[in-house]
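To begin, one chain is listed below as structure tokens, in the form predicted alone.
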Amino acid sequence: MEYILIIISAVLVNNIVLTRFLGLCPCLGVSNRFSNAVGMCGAVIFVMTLATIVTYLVNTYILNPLHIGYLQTVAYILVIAALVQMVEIILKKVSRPLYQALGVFLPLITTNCTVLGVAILVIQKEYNLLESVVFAMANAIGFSMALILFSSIREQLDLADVPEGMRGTPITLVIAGLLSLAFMGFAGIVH
């Protein structure tokens, strides 16, 4: 039950983007075509999760023990860039298709402030492995969500008529508004 209380709370009640209001600039500014918006989903949800396994084994076999938790921000920042170089190495090696379909949103990742920030609520948190595991997976499939909301949203607004001066970023962030005030009324559900 614990484990579906942090998913819900991950994705509906804390959504990451829309309520945490971290990871606003990759989501607004890949959102203007779908599929650019799956391929960074999918690249998300791998690195996050892999991300955050990597940094809490740092912090509880590394940075505790040593007592050397002040370099925690640091130490994320350094796990997070050379992981994604990492995985960026091996799947153009080993996956050539699936390195291609990433394309540039692999190295976009490692600027993404959700994946640290991720990787810092899981230790402020106090979770162990598994739960943080669940917790990155959760807010891996929340961004995506409003990342995914946000690329349909746009879509539809080329269609439609907005005034000139509501035009590409007002109206995205207008609808960026009106998104986070819906999930707000999650509020409630999940303590």
Second form
Amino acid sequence: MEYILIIISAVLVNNIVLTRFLGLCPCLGVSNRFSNAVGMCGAVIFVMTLATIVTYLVNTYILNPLHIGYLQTVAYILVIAALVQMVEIILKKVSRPLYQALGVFLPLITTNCTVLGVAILVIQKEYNLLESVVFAMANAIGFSMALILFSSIREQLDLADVPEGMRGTPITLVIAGLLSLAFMGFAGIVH
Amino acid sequence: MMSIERSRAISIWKNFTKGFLRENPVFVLVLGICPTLGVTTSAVNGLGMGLAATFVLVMSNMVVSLIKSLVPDDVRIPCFIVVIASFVTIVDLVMSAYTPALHAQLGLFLPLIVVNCIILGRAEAYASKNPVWLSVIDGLSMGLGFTFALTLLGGVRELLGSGAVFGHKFITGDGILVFILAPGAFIVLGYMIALVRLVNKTD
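Could I see the form predicted in complex with its partner chain next, after the form predicted alone?
All chains and molecules follow, beginning with the one already shown.
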């Protein structure tokens, strides 16, 4: 039950993109085509789960015993950058088709603030390892949902007659606002 | 002789002012959107976040420019990130000691300055190719432009949402609450980018 609550909370109530404002750059960047969005989602789900596990272990077994918690930011970003690089190399060797599908999106993920954000949130919320994994996956799914919703709307938008000044980023942000407004309807389901 | 100095002064001035409207990181380049939307529930929060990012931007630009010839090309991005992360940690610790209330308000977005695209972007695109003092001016320009954008956005949202700016009430009664909440952030920024485009076009 507890895990289901974590999932509902992360996907619908506190959606990482629409209410926590994380990962907006990739959302605005790759959401113009549906196929790009799907590729990005796959890469994020994979990396976010893996990164959360590794940073959780780094925090519990290295930073805490040595009392160097203030190095959290430096340590995490290094771990994430190294991990993304490693995943890229391994994918290239092991699974060519998967690499071709996700490859171009992997370097973008290092600067995706959702990955670092979730890794820090997990520590702040004092989750255990299993809860952390569920939380990370649920957030990645929430991110994917927002991204796919976005890209589908933007593909339709190509056909609409938008005033010149509002084309591109401004109209996308207004759409994000309306989506966010819709997601506010879920508030209160769980804390 | 005089005119050379003068044109240099003008180009430095242009380098400094570009961050405000012409190349404003938020309104024109649309970088660093996450903290822009996340913390601007009030003008004070926007200002605090902007100044913290400015400090990191200036210092990291300076250090990156100093070490640019020592760093091998292949590992430059991790090196730059470590430099940035060190300054972010300094800001985080200083703010939690001296301004605990603001630190609590900014919360997660302070450590996330590390992955702010503006900072790594300027280190990579400008500081790693230019001399130290130009990089510092570039950092100041971009940082203050970011601060300007955040304070403006925070001010507008605070005014619409609660009828106040910097905590001073201008309009009596309740504001339109939605502008303080998440949807308001997206909608206000969307219209502001459209406005800045209009201004830049007429210039």
